[in-house]
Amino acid sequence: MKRISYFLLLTGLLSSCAQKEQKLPILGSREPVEKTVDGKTVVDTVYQTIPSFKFINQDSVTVTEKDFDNVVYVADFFFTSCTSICPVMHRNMLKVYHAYKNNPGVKILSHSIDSKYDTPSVMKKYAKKLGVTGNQWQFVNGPHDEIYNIAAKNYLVSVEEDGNDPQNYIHQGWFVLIDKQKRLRGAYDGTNPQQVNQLIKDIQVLLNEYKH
């Protein structure tokens, strides 16, 4: 809990300095690395991205990383029956699906984190129950390892099975802004509003970069 709440508050700080300067950070890790440039060595930075994927989303339609080439997108990771803090998220995550409806450069992805339940059917009326249509705002499921890989390796967030919870799974409430170059650029409490409130804005910031 201390590392979440700490996550939490870093992100906070830079999402506020970010506004000032009308730039978001960059999250992730990130390694110097070496390049030739006009005969001169300079050193570049390289960041965390997120790799290539293979999902299917409610439609029993086949999404991948090219789906988001080109757009910046918000991420989540959740699952159908869940009552806790699932129901939350996804109340606050159709403000920004309203927010930006009409805007083709926007997009979400929620990851279903049941393999074995939450078939495209299943979301399918999830979304519907929502309000959600079109293909901006997907639903996706896949092989459990590859879902719970990408989760705890690229967009950072926790998701585990656990016996000894009433539904079997925990997972962390994070709503994950990615860029154009597929980079980590800000992590919000999707069960807080304003946090959420704060995500609408960094969005608008985030597309302005693009912009320049």
The other form holds:
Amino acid sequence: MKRISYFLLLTGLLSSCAQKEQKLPILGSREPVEKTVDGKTVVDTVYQTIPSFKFINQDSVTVTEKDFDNVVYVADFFFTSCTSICPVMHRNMLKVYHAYKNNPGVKILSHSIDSKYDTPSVMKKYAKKLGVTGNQWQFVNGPHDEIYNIAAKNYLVSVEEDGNDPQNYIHQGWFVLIDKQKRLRGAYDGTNPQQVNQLIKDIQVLLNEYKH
Amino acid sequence: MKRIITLSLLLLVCITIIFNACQSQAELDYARYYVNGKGLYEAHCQNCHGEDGKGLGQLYPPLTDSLFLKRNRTKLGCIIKNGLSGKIEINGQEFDGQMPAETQMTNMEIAQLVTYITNSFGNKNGLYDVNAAAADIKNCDK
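Please could you give me the other form, the form predicted together with its partner chain, since above is the form predicted on its own?
Shown next: the complete complex, the earlier chain at its head.
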């Protein structure tokens, strides 16, 4: 179901990109809220945002939502010993990394869904072998439930443990684009090179929004 | 006289057809192994080793080291069937990862895969058929 709704959103996204004045849609749930401005009641829309979080990164440093204030970032979910879609996802994420390398306004946040095995030192080794240095691309690990909750509720990516799967996890390879207000602005299939190329373009579109 | 010419021409045409058929049988075999191998590669190997065989950083080695593939031609089937771990050197770079085993693969599938990888990514080692695979797989533990 989530997959379908993402597909619809994606279609909307792609068609909106064809327009001249480019602006990415805002995804996720929204609520109308009544506010009083200058004594008048106006209706404002409140969009779904990423809540506060606290994880540990590949350098054993605590990472919170504050580290992503004032940047746009791409989030995904993986684990280092994953032999199925993760190599493809991170081959593609490397393209995003290289496209915006040294741009302080863009970050990447990869959450491990294997909190037992993926200790900071394991993630550090993984990052190094992938060719990632510095902290523009963070690999984080945290309590099982917190990672799974933020994936499903906030980034709208489904991850589950599955005893039937030889790899023990089923998860989706979405790359989710988050803006400076921590709203969801795009979801791209991280295993699909065309969609990842679209993401690389859309990051620039999003950055342009903040130029005025 | 005219008849003799016609007959010998006909004979020539026949020989050419037969000869071509023989030649293309070998080519056909190769093509069949290669195409099936490509399909298997896409399904089982490409996620790690990449569409272009370039691997991924130091996580997954490339399949472009022609010397390694040539030297280890008889061991490739075992690498596929039993997986691989421990330090190896590919294109002058060290790798120390873990490749999962594909224990369920048949000798035919292994032959097709080896034919594909040893004739792609800059390698050109010709057909590796099912008999070769069967013989090499027998010697895996040795």
